[in-house]
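Starting off, we have a lone chain in the form predicted on its own, written out as structure tokens.
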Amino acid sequence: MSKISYPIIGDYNIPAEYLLKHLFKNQVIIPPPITNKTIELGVQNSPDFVCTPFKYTLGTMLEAISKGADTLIQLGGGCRYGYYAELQEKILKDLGYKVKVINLITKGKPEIKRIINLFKEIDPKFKIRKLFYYGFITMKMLKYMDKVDDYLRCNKAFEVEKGNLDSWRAEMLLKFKTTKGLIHLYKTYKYYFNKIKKVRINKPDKVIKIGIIGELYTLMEPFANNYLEKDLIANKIEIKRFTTATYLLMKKNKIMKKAFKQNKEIKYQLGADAADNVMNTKWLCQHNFDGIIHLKSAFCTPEIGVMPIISKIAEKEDVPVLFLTFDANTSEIGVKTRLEAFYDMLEMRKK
């Protein structure tokens, strides 16, 4: 029976590992944490100017097939990540591995029928009702995660005791692991959301926020854009971030074609995260955000392509932008530097 792994992105891998070992009696080996092994692992393998979460979630798939996995799961799609599962499947197979690479997104979205072949492929007595029910517990939990660290974000920063908000976050995902049923989980994340909600915070009336935008690889794993959240947090500002699981999987769609009928400045889809980001830095912008950052990988198209957008419609609103791009070899001194100067400048700006 086939041992099946997954790309690992922020804390998402808790709520994958819980729908996988529900769906299937196979052995489902969960990846270790990204490092700097896993980067160069990636990097050894991969073209040179392929976009860096490549490299990122190829330098998983090789660790997890390191520890026994032969099955590896992929989900991409709306840009050139949703070409990733076919030619990462054929690198690790020049490289002497066989594997199979299942990619679950195709035309940028999940087809049911499709992915229901594939999971027969997987288990032959996968069962369609699994995938129905654990599936919308699997949901569930992405959002009351997601709902979770928008209020994390909002207020992490003034904290009274520091680290009550970590550890009652830490806490319930662990809880989360072992989730009975619907009912069970949402139980569980009540308790811990009152739990998150009664730790003290002292928030001043004015505080520095800054929206979080761009490409979501770069935006969700906090190893590919060198903890950027904890940067701010520690610098007492307040973060609105919109690409999380729930906005992908839930609202993306929907939110995008009425953002089409009402923003001027896109006429046609960019592609990915692109016309999001227009969409959002407008947001921003009408909601009095003192500053927005944008986040892009390396060789990322679609973002590269926006940049004068959120450019004209920042300076025409007289909010500033900084644009980072993170790879491989991004210098974390580098990136630091550039955002203490970005918090200096938005601070003289708020006095």
Given for the second form:
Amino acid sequence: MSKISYPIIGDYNIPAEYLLKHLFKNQVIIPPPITNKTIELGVQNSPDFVCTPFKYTLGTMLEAISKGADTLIQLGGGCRYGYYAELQEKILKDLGYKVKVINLITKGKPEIKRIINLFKEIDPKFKIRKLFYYGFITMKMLKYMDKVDDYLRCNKAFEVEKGNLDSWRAEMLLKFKTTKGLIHLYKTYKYYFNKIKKVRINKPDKVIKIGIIGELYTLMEPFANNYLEKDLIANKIEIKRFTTATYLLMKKNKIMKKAFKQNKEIKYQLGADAADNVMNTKWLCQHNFDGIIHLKSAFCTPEIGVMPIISKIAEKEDVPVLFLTFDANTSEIGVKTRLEAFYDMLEMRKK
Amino acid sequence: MKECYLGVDIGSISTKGVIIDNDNNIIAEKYIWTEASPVEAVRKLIKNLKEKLPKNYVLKGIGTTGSARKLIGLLLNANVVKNEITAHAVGTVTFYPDVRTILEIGGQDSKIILIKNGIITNYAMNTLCAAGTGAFLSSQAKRLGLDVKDFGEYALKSNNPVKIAARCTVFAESDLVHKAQAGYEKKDIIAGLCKSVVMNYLNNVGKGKKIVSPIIFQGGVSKNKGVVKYFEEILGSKVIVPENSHLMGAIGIAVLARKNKTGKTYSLELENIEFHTKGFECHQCANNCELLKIYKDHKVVDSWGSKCGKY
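Following the display of the form predicted on its own, present the structure of the form predicted together with the partner chain.
What follows is the whole complex; the chain from before opens it.
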């Protein structure tokens, strides 16, 4: 029996764990949370100039292997991300591990037939019916999670009693792990979202609003961006983030198709979320956001390519953009200095 | 008794201290090397400033800026601890209210600040590497057997600067060695080096930013006349180097200390204050955070570097 595991990104390991546990029962090995050790392992065994998410995911894979995993699930996107699975498998095999890395998405699309065949290899008794049922619940779970997180990003900075929102959210995620079905999931979500909405919030009329855009891994994994959102919230700033799992898995294609028709700045995909970020920059400028923070991992080619376009659009609308690059060993103090200056500037401009 | 305010800018290479009064007059100033021990440098600096300060002044505020601002802020009990970008902008606007662009090249970092009506509208700072900064120039000066202070004079003598790769310090250095071994004159190489600093700055930090005059150039490298000359040549407009260009950050933070004064009186007595730091690694989880505990008078006043917030 093969044991499967998967790389972590943000809190999305909870829906991932839920889905895989129901499909493969005790064949699933839960990967440990990302720590300094993860990234050290990743850096040691990765090519130096590969983008940072490769290093993080490889690090998690190595940690999962040491816990007994031999089949690792990876996804792929429209940039170098599309080759992660193959290259990581090669590296792991060169290191002497007998493992398989399976890529669920090829050519930018999840092909259901291929995925079913891959899953049948893991567990011959795998039932298609189960994939659709639990897959649907997982999608809903992602949607609910992102809805709650969107609300928190807008309001957490202005909480009267600090920590209430976070603890309700943590409790909700804990309950999500033991979801019994669609209705149960919906009830849990409603219950906790009501609780969260009832938490007292003291939001002044004029708040600084920042939109964060950029490369998906650095955006969604707080460890990879030095807990940027936490820092923003501590400085009483409302955050808008577009990139979430719901967006990437369900909305992206539809929205982008429309955007290509309507916008003259973008006509085609530039790989990963680069084109989306151009569109988001426009949106943020039009909706009176005070500033934009663009995050990327070092050597992320699509985002590097799109940076001049973003700064040009933002300059035209007079919205400042802060570009930050995160690598495995980014100095925290350097990032802090730039962020502090950014907050100071936005505050001065607002006055 | 007249009121005065202290601003300390602890950079990677040099530590600057300034005491100003209510009308932005500089009462005392000092510029010394940090030499990688900010606490010792600040002790020396404060001792010197104390001697220079006339007896009829009373200190009403302290501000710290620069890369060691947090540490020194704790040592001096500062009422303002701010990043160097804000400090530089405030300092410059105090003396040049109509400034539009500030170019700043320091020891480890370089930045560009765009200002409109006295308000920062945009800024950029070098990322990831310290190419084309003061540290690079002084290390190259050592290689050429010169004092970095004489660099500007040398560069001005040359009419024919050699081309040196501007993109990256490592490439620039190997380029420089090649040119020297090929037999180019020293003054031409130095001029080329100054030009490469300017090119590097404009290509990296100044990329995509509209540089509008009046332009003010500050930071340690602004004292290098060669760099100033090539900035003017390439930008095609006048570049102002204030007399106190190397102190601008310290002046700015002193101004901020005045704006945020608490009414308390501060002292410059540091000799009797015991201050040390202790670094250690926490092994309670796989993060292995590098922690730093700050002791003042044998008591822990702060600790940094913890990811989980336990320390």
